[in-house]
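There is one chain below, alone, in structure tokens, taken in the form predicted alone.
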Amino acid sequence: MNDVALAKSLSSKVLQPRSSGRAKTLTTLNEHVVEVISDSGEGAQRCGQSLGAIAAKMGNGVWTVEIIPAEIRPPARSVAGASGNCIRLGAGRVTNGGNETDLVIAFNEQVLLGRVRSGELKPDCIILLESMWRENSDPRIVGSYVATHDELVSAGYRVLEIPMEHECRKLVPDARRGKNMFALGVLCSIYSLDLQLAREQIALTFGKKAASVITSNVRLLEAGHEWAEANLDFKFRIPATPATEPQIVINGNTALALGILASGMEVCAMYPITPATSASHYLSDVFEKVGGVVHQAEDEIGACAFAIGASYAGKCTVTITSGPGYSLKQEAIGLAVMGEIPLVVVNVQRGGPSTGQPTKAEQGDLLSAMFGSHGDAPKVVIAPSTIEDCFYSMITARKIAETFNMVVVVLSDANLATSQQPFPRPRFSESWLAPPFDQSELPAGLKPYQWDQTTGLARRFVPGQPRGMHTLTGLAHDQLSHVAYDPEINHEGIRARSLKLAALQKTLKTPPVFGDDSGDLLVIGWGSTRGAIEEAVESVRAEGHKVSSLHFTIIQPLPAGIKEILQRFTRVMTIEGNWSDDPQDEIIDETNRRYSALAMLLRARYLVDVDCWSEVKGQQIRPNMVRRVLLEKLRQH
């Protein structure tokens, strides 16, 4: 019997709620944001991911955001140790994590406090709180719990205590290892989710473990569901529309990894770094099955050098990192630019500078990706805006890298890396793959860097090709790859490498405007801010405001037609997750204000007065915050 069949056989009857004398109110909602929060290691993230997967299979829109502590093993019952998942459930397609939380289930009051203090919960949020701490043997813990409970009630939250520990101990000796599945059962009851789908999800989640583990977790799920049915007086239903085509529910890092497989790339060289590591973890599990290799180097520099060597030998290689690792790779990336070796670099951005905020989201690396290398080192920069984009961006990156013999940087971020969203299962196409490399004898007299005068392109040579022998160098060189310091030769090489960006730009389509083609305000974004921006724009447009948005996926080079779009709007501004000075600050004026990254680029490129608003709190940018910013901008004129 396989795992799914085992889960189906565990309970064939419909569970009947225990009589409690309470009338249960069923409320139909368009959407809800729910959190599961615990100490690290108690499984709240797995609970939230499973909830999202179950809802997605029913046909709900879903976006999940992981809540990850900065420390690897933070102290138990600490505000900073909060670990879990925030899940937005919707009746339609969901493109971002939404606004403040409507309902939270917390395994202790301390992990909850951090969420309250950072303004993550709505004023009337329903809080389901583990009650075991009220009876703890340590009077200090009891005092903390009671004080926090009473404070939350006084603040207007609806706090309901749940005896999760007590109920789980009826089924398992270690409730800490089963409480998350009990919580999943409670949430399935609250949101009217299919319990059979939940059983099947558990079988998939624990598929590599013994059948007894699956059985135990399913019983905990059912116990949580039964407890909620009998003891809670409310229930929600979010209408679902089953998908008409197969869907997958994955996070951005897994989508990147799957995109690497789908693109036909065969080598990934990396060094572990948060929040990028899970992409290489996934590849480590599956890459060998399709002939790929994951190489974990001794450090970030070694990983980049290995990737360059593999690409020089005829492969197209990817190296995966985050901000600090990208900085360490910069010199080697310059070698790939100078040697015109195709290379894909994934930078899953996080808060910085230095060690910064390893588990928090930020968009601070755009200018570094574009201009960070010493000297003139043109690179293509792609920024996926959705989980689905993460998949397809890798196919695009590989094609560009090999067509133009260039470095392509893919800028994801922590918000995309750990968020889950359903999207149509990709249907493999042969067009995603590069044709087999032509290793036949090269024409007599062909030079390794025989740059086309219009495009800057030159044929790619690989070691072993007849008539292709040459010495690769990172020094300035001529078309034969001979080191050359002649002014004209150096100028010719820089011109050729720059022309590649211009040649690529000629192939790009102008991105579509979301909304009308002209109006009072145009909002521009890039990367993971897309969902929040477009939701906010849609909201203010519904009130009659002439607001539209534009979103960039390929940022270097920018496509043609952008200036014409900007000129059709009275005002233009960017919304970004990197720093810009607030013009309301006392010391800030037009002579010293720092603009956010994309705003700075657009102002310089198109000589248009582009304003900006940004936020770098390490959190996702919310639609209601963007909405407030847009309405305030409209009121200023």
Contents of the next structure:
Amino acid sequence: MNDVALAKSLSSKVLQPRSSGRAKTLTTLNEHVVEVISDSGEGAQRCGQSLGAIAAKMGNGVWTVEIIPAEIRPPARSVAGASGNCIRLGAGRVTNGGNETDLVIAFNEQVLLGRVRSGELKPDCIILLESMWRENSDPRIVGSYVATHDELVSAGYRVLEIPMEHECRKLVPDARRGKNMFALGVLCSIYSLDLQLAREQIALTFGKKAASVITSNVRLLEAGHEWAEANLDFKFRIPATPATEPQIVINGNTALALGILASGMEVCAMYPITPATSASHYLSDVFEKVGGVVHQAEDEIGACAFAIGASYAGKCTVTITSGPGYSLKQEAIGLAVMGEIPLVVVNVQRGGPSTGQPTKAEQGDLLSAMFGSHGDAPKVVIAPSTIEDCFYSMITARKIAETFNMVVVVLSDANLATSQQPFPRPRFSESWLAPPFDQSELPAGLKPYQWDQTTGLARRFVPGQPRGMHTLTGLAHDQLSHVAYDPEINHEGIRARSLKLAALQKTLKTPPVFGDDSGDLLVIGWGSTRGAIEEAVESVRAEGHKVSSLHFTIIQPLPAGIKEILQRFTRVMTIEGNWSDDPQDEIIDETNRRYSALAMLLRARYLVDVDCWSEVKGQQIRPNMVRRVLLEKLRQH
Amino acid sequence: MTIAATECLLRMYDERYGLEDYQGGVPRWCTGCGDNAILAAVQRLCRDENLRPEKMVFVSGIGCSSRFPHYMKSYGFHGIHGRALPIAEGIKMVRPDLHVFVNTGDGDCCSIGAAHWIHAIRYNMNMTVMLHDNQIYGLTKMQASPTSPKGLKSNTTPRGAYLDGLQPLTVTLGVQNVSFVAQAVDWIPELLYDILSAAFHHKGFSFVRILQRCPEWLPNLFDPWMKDPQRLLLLHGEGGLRISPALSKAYQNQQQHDPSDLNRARELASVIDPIPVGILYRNTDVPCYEDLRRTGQPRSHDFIKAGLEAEFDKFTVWPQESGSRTTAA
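Following the display of the form predicted alone, present the structure of the form predicted in complex with its partner chain.
Once more the chain from above appears, this time first in line as the rest of the complex follows.
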């Protein structure tokens, strides 16, 4: 039997429309992880985002994660080409992307295979698979489809073939454009979502296009919904608690950009780099409306130097980048430290070193953020831990930068950058905005670096201020900004710049412990892993384990009171998305093991035996991974 | 409240600045260094233009010439190697009220900072850029620079430089949006002043390459040109320099040149011997990047708030009123 004949004999397996009214099972769930995947350009991302928005409007907890291929146009039907969205829907608040996928809708079997192979699906995942490939004119495609289908079925997945192409063709000539809305309709049926809200979402999504586009997409949505109602024998319901306050639904990069708007900063200098650039895309669209400028510089160094110039001239400025760009900016960051020029540097971390994994999340830049640039270059390091934090951290960063005349590095990552989560709509406060810069005459005799002996702080001089003329320099300098080779003067300057971190630290609150104040195990994290860690801690606590967690959003300087917390727990460990040697590896022992970044810092600072667990697979750290680690750690002793 | 006429006059008198008002620290350049001549010409220019010292920023990178801001009594920014131009651009973007000057050397501008140089020409931001070109690295003790002539022996080219020197003028004139290019030599102060003055008055990116002597490492480099005035080609005419009769006596090799002629400017720029001196190119019609990018809209709190709320609106999920979920059209 050749492949075509085989395909024909199998095609009867494709679900045929059943008579409606067939009894369905309705299962109420606490949460579900659902994903929509297609070739790049087939609209799976839009489908997934719309699903998230509709669920959020109904009052479900939502966290969406983009599935992005590394290439712009990967070949069609390729294993590495999956593009789409993974959406975690919950009855309550959702703080992270959750565990492996429970239900997937795939536009071809190859992109699905990619997800299966990288372990993204739960063993009993429901797979809704486009069936058109069975009838393809190319026998190789038919063969690969059938083989994959059968492999998945025998692996225990519940595979349902759905004739999306066939059904869409009844409505539109080119099903490639529109299949995503049919899929959305199917999902609305499966998750008992309000179809009217879905229609409104389509109107919103295609709002800039012709009315006929909206009508056509709504018809596809309805067709998908009808098809699922008639042909699927199951439905889920995830109870929702409608929000009482307005929420905004955005990803971390949009939140960063809105935070820049809200901080009163008016210039952003950047150079395109993944995964930071989408923040600049959005900012480029809206910044001019409030009189701001996004300057796309000739390179990363130029962007940082431009930002430094603008900051020096009176307007605290931000530069946005990712790993490789951050490395390039290091010398200029040192200049801002030396000249005490306020500057906000956003690093949306990706996999490293070198070009690494541009679209994947990693927390590998903590040490270079803290200690980067040659010599002693103290900087403030902030790491937002939620989408909401991404917004507010920009306001905080601008304020700290201008209060202390320091560089503030904001470490986001690819996970926060592309994930969406609803959070309460911020209420505007004038205190967010930068005050107008000072152009008053300076007091006679005041020096440009008149360092306070206790705090290291000196008043910032802005060009244009009479009596303030001096030459700022990256060379060692005295209080008059005169180049100094004198050993005592060099010491004085380095001391002052260092003291500012201590002065800031005095204003910080000790972060709260999640869980009890003492116990058997304390887990520490930073940045985007917060939701997964706290969810895991909650789940093991529910089983009676004495586990708590601590999460840092300001990492340099670390607030006071941390050592006391660490000492109240029998064991302490960090969970991080960066490298640490596995102590089980043959040649790894206590004398050579490399610890994760935060673990190393905590060990050095507090002389506490802090262990770590980390992973650099470019995937988000999932609650069940953390859970396994915690239980394992508890068993060890 | 009126001010007495005498007080008014006094204030005007007060605001006349003398040379000493622009003199910062004592220059630490070597005796005979061409940078001293450039500093003197700039200070004269500031005095003649009566520029307020607090309204000027001199930005530099790293190298002997980049010490320049320290010797001015104005705001200065002695930055890092190669990055003077983007720093100056950032300043100009937010502060069009400031006079921005850039002092950069042949290593700073044409080597480590070359990418910024090319793009700065294209941005055409309103600033005066002085390329102090002595064709050698001085501060790091005599290494070949990109503009060093072929065959030049230095600590990194002990058997002579392998390549022909880069020509800063032809590079500058080859970039889109170029708007002002001139060449001066440090040993004719009168022309140096006139050229810097023309550069200052041009609105846009005014690029002046100044051939500058380094008495420490290349004391004889420009001797053939200094000893033989015929080996300089003075450019003059409508829209360019006016050469004084005294100078004309000494430098008789002159040529009429129309600075709006880009092709001719490019031809002149590629001439190494005789050295063309004067304004090669000027185009007042090229827009400045800062003018293209700044709306000039005052950024009041209400204005920012309105913009922010409008963005929030785009992403807001409003609470569903009970029972009304399906009523929206």
